[in-house]
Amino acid sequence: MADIRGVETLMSVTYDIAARDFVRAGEAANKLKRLLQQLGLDPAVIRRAAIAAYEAEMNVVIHSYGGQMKVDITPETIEILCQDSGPGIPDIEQALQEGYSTASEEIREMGFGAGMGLPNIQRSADQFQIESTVGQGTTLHVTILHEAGE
């Protein structure tokens, strides 16, 4: 199967993410981590992918009205596309600063919302792109490079 860039996709998985579902929060990232382990990828690559997926998933749970994470695994990359519906990010540059958070006090009391999500995703990624429209939602695309069977 080829993706839109014409690159062979070995596997594609999609996870639905519900807003404020802290009971299931992190499940998608854990499933992805187990899948990458089963594929025999390098532990360092798996760790970076798991961190990026977890932080992206938590951002959807905490800040959005729900969304989806799609992961395409090719012979050279792990592509994570996370899309959510509203409210969007008014100032992406500010949101990328370590420690900046719009999480409520309730979320912070639960141990989330420290303002490290996007910076951790960016640090874990080989390629990172984020687009957001206030009132509509946010799209995050992360690429992690690897070689199949590492």
Second form
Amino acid sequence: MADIRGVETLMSVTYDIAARDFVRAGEAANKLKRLLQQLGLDPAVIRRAAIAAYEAEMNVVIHSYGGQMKVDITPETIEILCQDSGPGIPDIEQALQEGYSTASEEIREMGFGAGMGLPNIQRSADQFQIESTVGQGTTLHVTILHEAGE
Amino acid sequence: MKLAEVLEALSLAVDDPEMHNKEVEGGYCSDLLSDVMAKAAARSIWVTNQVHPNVVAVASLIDAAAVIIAGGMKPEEETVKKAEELGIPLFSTDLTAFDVVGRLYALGLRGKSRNG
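For comparison with the form predicted alone, please write out the form predicted in complex with the partner chain.
Time for the whole complex; same chain goes first.
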């Protein structure tokens, strides 16, 4: 199928992400990783997609009331669209700063909430967009190019 | 080197020939999951004190050779279950993280991160 830009989408998958489910957390990213491996993509590209998907998924688990991750694979890109309903981010600039986190002490003790999630996504992405409405939720759009490698 | 050598150095036993033959290329030690996700190289031994199931999700995402839970901590039941499901070798030891890393270093393994 071709989308509005006329870009062919080879494959499209959607994963549901439950809030506060720390047992299943990371499953969406792992499913995506396996899919990308089956498609035979470059390991460095898969790793970048895995980082972005994992961090996006964990943000939904930790901070939101639940959400979805939709991934489109086109001949040139992996497009990750992660949407949640939740409290939203009042100050995106601040949230993007390395080390800034609003996670609770309990979450930090589990090794999350180091304030590295969004910066990790940004570093892994070839294109990165984040939009948030306080009281409604957050949408993250990450593009990773197949050919960019590390 | 093979995982069997690593397990022997840590006095850990496992009766699984497939695990013994797993290739180990380096090591990484951290309790911050985002740090491991961003930096640990594939086919590394990951040494941590974290015990919850997300450890296995991360280990799988980074293609870790194995996870060693150090310091006498024991993995949660769900963590063990998930490790079996995803085929991640998971061990726990009374040795501290420092001592685990020390023994692996003496064995010739070196820290390996993703970007050199």
